[in-house]
Structure formats: C-alpha cells, structure tokens
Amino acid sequence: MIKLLIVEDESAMRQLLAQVLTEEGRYEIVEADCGARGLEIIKTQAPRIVILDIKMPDMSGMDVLKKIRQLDETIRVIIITILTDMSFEVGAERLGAYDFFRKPFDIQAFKNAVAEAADSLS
C-alpha cells in the first residue's frame, strides 16, 4: 500500500477523491483540510503521493508545494485547482509538481495520473 495524502479544504471534494482512490485498492489514504495540517502529516506520516489543492484558506498550495520540496523532493505531488490562471501551472511545474488538474476534471484521467505517480516510485 502506498500512503497518499489529500490536502483539500472542500470536504465534499476531499471525500470524493478519497473514495475514488480507495476503490483502486493500492493506496492508504490520509486527509487534511488545510495546508498546515497537510505539512504536519507529511512530517509525521511520510506519504509518497500528495494530492494538493492550490486555493486553501490558511496558505496557498504553492507555498505548501515549496515546503514539501524542502522536506522531501521524492514525494509525487499532483495539483488540483479551480483557478484558471496559467501561472499556477507553470509555477507548479517549476517546483516539481508531477501533474496538474483543473476542476472539474475527468476522474479516469486523474486516477491514471495517480497510478503513474505510484508506478514511478518503484
């Protein structure tokens, strides 16, 4: 089982992603409702994949991504966002994001990206 952290402030979206990924049968899902809690989980539970929202109330997902990179460069980070500004995608790529999805996104394409991220760990 690969430990996967979902950092998303919208509980409905977080629960949907957790359910969809749990059904895959290869991930141990951990959830955080804000960036600070997500970073705490990364430090204590060492997830290998992080699904990260950009727009959160306590801190930007971009700031969280920067801190993740300082903690562990090998974590695969997949960004999800409702924002349409292309600068976020470019910035996320520069910081080493594995993939980037704009909401609403195709769930199958998302599951495929997460599977590719998991496969790239071995």
Given for the second form:
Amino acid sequence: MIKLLIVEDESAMRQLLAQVLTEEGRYEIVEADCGARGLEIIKTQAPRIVILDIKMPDMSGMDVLKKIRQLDETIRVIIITILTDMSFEVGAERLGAYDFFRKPFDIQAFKNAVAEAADSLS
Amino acid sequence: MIFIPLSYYAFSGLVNFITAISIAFMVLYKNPKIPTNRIFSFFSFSVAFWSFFYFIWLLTSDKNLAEFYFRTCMIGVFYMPSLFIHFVDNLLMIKRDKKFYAINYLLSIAFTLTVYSSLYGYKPEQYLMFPYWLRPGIVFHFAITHFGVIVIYSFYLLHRAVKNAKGIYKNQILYVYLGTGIGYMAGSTNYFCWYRISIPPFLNIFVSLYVAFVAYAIIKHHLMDIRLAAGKMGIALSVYSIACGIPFVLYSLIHTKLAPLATFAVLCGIAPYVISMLEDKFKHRIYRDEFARQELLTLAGKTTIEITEMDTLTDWAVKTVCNLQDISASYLFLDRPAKQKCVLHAGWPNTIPRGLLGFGYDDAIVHCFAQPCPLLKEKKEGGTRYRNVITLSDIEQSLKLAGITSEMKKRMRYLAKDLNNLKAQAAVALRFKQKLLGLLILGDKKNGKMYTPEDLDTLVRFAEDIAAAVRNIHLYDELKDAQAKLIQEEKWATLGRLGTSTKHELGTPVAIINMYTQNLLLKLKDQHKKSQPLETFAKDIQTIHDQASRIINVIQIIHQLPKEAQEKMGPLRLDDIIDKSFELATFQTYWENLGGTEVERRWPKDLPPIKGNMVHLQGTFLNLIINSYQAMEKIDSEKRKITIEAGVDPYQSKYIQIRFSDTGGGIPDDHLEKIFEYQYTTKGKGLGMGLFLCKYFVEKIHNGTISVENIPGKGVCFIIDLPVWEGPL
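Output block for the form predicted in complex with the partner chain, input the form predicted alone:
What follows is the whole complex; the chain from before opens it.
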C-alpha cells in the first residue's frame, strides 16, 4: 500500500478523490483540508504521493510544493487546480510536480496518472 | 364784479413766489445733471421771478418804483414760453433743431431789452383796484403773441403725449399737463387789464396750483423723484422757522434781548438733531410700505438656500417677487452656456413654457450685465462699480443726458426695446461672484408708482440671494452627478473584484458536479459487474445537489449587487445586515475566507430594528469588513478579530450605535480625519472610495453619523449611529 495524501480545502472534492482512489485498492489515503495540515502530515507520516490543490485559504499550494521539495525530493506531487493561469503550470513543472490537472478533470485519466506516479516510485 | 382787495393780489404774488422758488430749488437739488430737471427748475425760477416783483409792485406806493417793479416782473414772463417748450420737448423726448430754442431765447432777450421803454408799455395809471398798470406798447403785442403761440403749441404736444402714453409715464405727463394748464390759465387773467377789459386777475393765486400738481406728480408718480428732497427741505424750513419764531414771539412779549437770544442759541443748537430725527421718521413714513415689503423680501431671499430643485426655486422666486413687491409680472432667465443664451426658466403670472424665450449673449439686455457697461457704471465710495439693475426710466433719462455717444444710444434703445417686448420696467442681474447666472425681469408696479432706489436695492439683494441659491443648486446637481458616478464606479469595482473570484466561486461547484456525475456514470457502467444498491449513490447525488445550490447562491449575489440600489427605507435587524455583509465579504475574499478572522457580535437580543436600506448598509459594512481584513492580513490569523458591538445610543435614544472594531493596528492619527474623503486611499490599491461611500450611505441616505477612532495597541473603531425604525413592523 502506498501512502497518499490529498490536500484540498473543498470537502466534496476531497471526499470524491479519496473515494475514487480508495477503490483502486493500492493506496492508503490520508486527507488534509489546508496547506498547513498537509505539511504537518507530510512531516509526520511521510506520504509518497501528494494530491495538492493550489488555491487554499491559508497558503498557496505552490508554497506547499516548495516546502515539500525542501523536505523530500522523491515525493510525487500531482497538482489539481481550478486556476487557469499558465504561470502556475510552468512554475509547478519547474518545482517538479509529477502531473497537473485542471478541475474538472477526467477521473479515469487522473487515476491513470496517480497509478503512473505510484509505479514510478519503485 | 365782486370787489377783491389789493392785498389779495399781493398775497397771491407772494404765495406763487414761495411755491415756485421752492419747487425750483428742490428739482435742481435732486439732480442738476438731468436736463429735464434743470430746465424745469429754470422755468420755475422764471415764475418765481415774475411772482416776486408782482408782489413787490403791489406793495409799492411810489409811482416810479412801482412802474419799475411792474416792468421788471414782466421779464419773468418773457422766459416762460421759451423754457416751457424746452422742458416739454425734453419730457416728451422730442428731438428738435437747437435753432428753435435759440430763436425762442433770443426773442425773450429781445423783449427784455425793450421792457423798460415805452415800446413795451407806457403811461402807468390806475385800473380797477390797481394803482399803476401800464398800457401796452408795440412790443407787448409781439410778446403776448409769442407767449400764446408757444404755450398753446406746448399744450398741444402734451395733450398728444397724454393720449398716447401708458403707465407711469402717462401719469407723469398728465399731472404736468393739468398743472401747468391751470397755472397758465390763472396767470393769463392778468392780460385782461392790459387791454383794459374789466376782469381783474382774480385767478392769479391759482398759478401756484401748477406747483401743487407738479408736486403731486413728483410725490405720487415719481416725476424727477424729489419727494425725499422735498420732505427734507420742508422739515429743515419748519424747524428753523420755529427756532427763529419762538425767540421772536418771546421778544415781543417780554421786550428784553437776553432771554430770546439765549433761547435762539439753544434752539439752533438742538435744531440739527431734531431735523435728523424728523427726517428719519419722514423717510420711514413715506417708505413704510416699501420697508415692510423689503424686509419680507430680504427674509424670503434667505430661505432660498433650502431649495434644491431649480424649477422650484425659479417658480418660487418669480411668484414671491411679484407678491411681495406688488409687481405685475416677472420672469426669470437662466444662463445656458451650452446654448450661449439666457433662457426663460419661470414667469409669473404669465406661465410661459420653460425655454421658450431666450436672450442671446449679444442681446443688449444680457450684454449690458455680462460686460462692464458704462450705462451701469456708478461711483461709490471706494471706487467705481457696476450696478446690477437697470430700469426703463434709467434708460430714458440716460438717453437725455448730454455727452452720450451714438453707439451707446443705439445700445440703450435696443435695451429699451428688449424690456418693452416683455412689457418690463426693470431688469436685475443674478450674479454670483462677478459671474452672470441669469436675469430677473420685472414688470410695472401694480400701484403705478415707479421703482424707488430702495425698491431697487431690495430687488438687487433678493437677486443676490437667488443667484446664490442658483449656484448652490448647480453645485448640488454636480455633486449628485459625481455621487451617482461614484456609486456606479464602486459597483464596477465590486464587479471587478467579483470577476476574479467568480471563476473560483462558480468553477469549484461546477467542477465538483462534473466529477461527481462522471463518477456516478462510471459506477453505473460497472453496475453489471458488481451490483450496488442505489442508496450508495444517494450521498453523491446529495453532494451534486448541494453544489448546484451553491451556484444558484452565487448567481443571486452577483445579480443583486449591481442592481440599482433603491433608497427605500425599511425596518432592518442588525443581525441580518451583518450576516449579509459577511456573506458578501466571505465571497469577495473567497480564497482567504477572511483568513480565519474571528468575529464577535455583542448586542442585546431585543435591539430595536434599524431604519435603513439593506443594499446601502450591506455595502457600508462590506467596506468596513474588507478594510479591516486588509489591515489585519499582516498579523497572525489567531489575532485577527472583528468585534461588533451595538446598543441604543446612550445620548439619543432614537439612534442605535454600532461600534465596529478590528485588530489591524489602527490608522496613523494624522490620517484619521481624512479617511472619509473622496478618493483618499492609503492602501495603494482600490479607488479610495470605500469609506467616502460609507459616509455617504450613513449620513446622506440614512441621516446617521459615522466616525472613527483608534484603539491604542489594537486597531480602529468605527462608530456608526443609525436611526431606530419607529414605524409599524
């Protein structure tokens, strides 16, 4: 089982993603509703994959991503955002995000991307 | 023939002399610069001259001396026709070749040269009760012909003018016509004795009637407007007669000189005070009605400041000026720079549609007020100034003045034409700080009198008040426009802020719905593999429903915001206002969701409802919340706190006081008083209108107050007072 963290402030979205990924049977899902809590979980529970929302009340997903990179280079981060600003995409790539999804996105494609990330870990 | 003693004729001469000399001096004293006044006063001097020697002649028993006086008195008579026709021409504004007057005066001089010779008269002898009366010489017949022809011609002119004239002018001419007519008729009775027709000059005393008539015309109809001068002269004469008379009577009673002299000295000392006191009383008496009206009008002018609608103001002004000053009609024109015209804005009692009439900037009546006009120039203490009023009679008199260029005359005639077209007597400029804002045009006074200088003063002052009010309304309208623009701008700004968050605010639920339905469809496809009870989908469907509701909410908020805010007042609960304001604030700061700011509400459950307008109050609190939030962004989220306290204002129970405070660190004291100013901002972003609008909403729309103070070490506190709703709930 691969430990996977979902950082998303919108609970309906978080729950859906958790549900979808749980069904895959490969992941142990941990949830966080804001950036600060997400970072805390990363430090204490060391998830291998992080699904990260960009726009959150307390801090930007980009900042969380930067901190993750400081903590652990190997964590696979998949960005999900509603923002369509291209600079986020470019910035996220530079910071080594594994993949990038714009909400709403295709669930199957998302599942595939997460699976790919999981595969790339080993 | 009834015997009338000689003393009657002597007395008539004296009466004629006194009245004629008085009127001559008074008319001259009033305004020697106006030719009509001057000539009329010379005419009166000639009457006085004749009467004086007539009087002396009848008192003299010495034959030679009596003959001398008799001949001397006739000199006055020679000049009467020449001066009279000159005066009539001036009064009626008849233009005539100057030679005509020259010939007349030359004739008068020629007759004067012969008066002491037998060519004029000879052999004084007793006729009727007169001891010495000349027989007519050859020149006498010429002189009497000259006299008769010119006087009859003058009366023909006067008669024609009376028939054609109108208004005050007609009244003036009528009295001159009647007065001088009676005077001449009475005086002519002297001619019978010359031809030894046994009719004595029994009507001689009625010569003084011309003075009475002319005096009446002067007092009642302002001919040459000398009533004040006449009154003052009368008062001075009476007071000094008494001051001289009392010592004289005293002397004749006690026959010592010291006491009467002392009395005389004392009386002469107090006389000036008595005169000035009586003059004041006299002035008040003759102007009593006018004073009362003027006071009313001045008072009325002050209330104009309250009027904020131009139509209301102008309608009120024309009506008021008519009613209070007893004027037959008035019109108010306002400057319309866009049209380069002064356009009719109100009329009373003739209501002409607004804008139907107008004077262009080049029309004489506008031109004379808009530019410094020599016609309106007057010298006052402290230099030259230009009057703000002109009357038709001013123009007529100025036309008679010597030394006026033909260009000026032309302009004055146009001016008179402009006024006559409106049947107007006077025009007053509405001026504010030199700038001509309009014209007040006034018709006749209802009582047929002329406008007195005091009337005109009052009208000018009234016009000043109206001009100030017009200016106020202009400013008020400009302000209203600016405010409307501001509110519009603020709405756009709000929309702009919404724009950024709308993508997220709508995008998020749409994304969620999209993905939930996607997921459900996937599950339905898998249904044949592993059958799931339908209930397992219920939770997902509920989520979809919730997200759809969220979208509807957002749409409602967006729809509501730019809607034209209606200024309708109703009872509002503070809870509702604050709830809705936070709803909006949360929405506008969506990403941050107010950054975990703690909000504390402290007010009693039974707080009375506020009389207010939800949209405006929501806007007000939204502004305060956003401001506070922006101020608190710098500090840790645990310390961010907005406190709202409310209660009935301890000092005025009809108001609810709301204290809105934050922990954003406050505003530098020197900025505190400026923050409500238009376009004032310290944030470096935004339009600087937020708090200006808050003040506008609270104070202008709700009749409340808003102020701000710093809470040392914490933040700012806005103190808002809003009225309690007192109507039914």
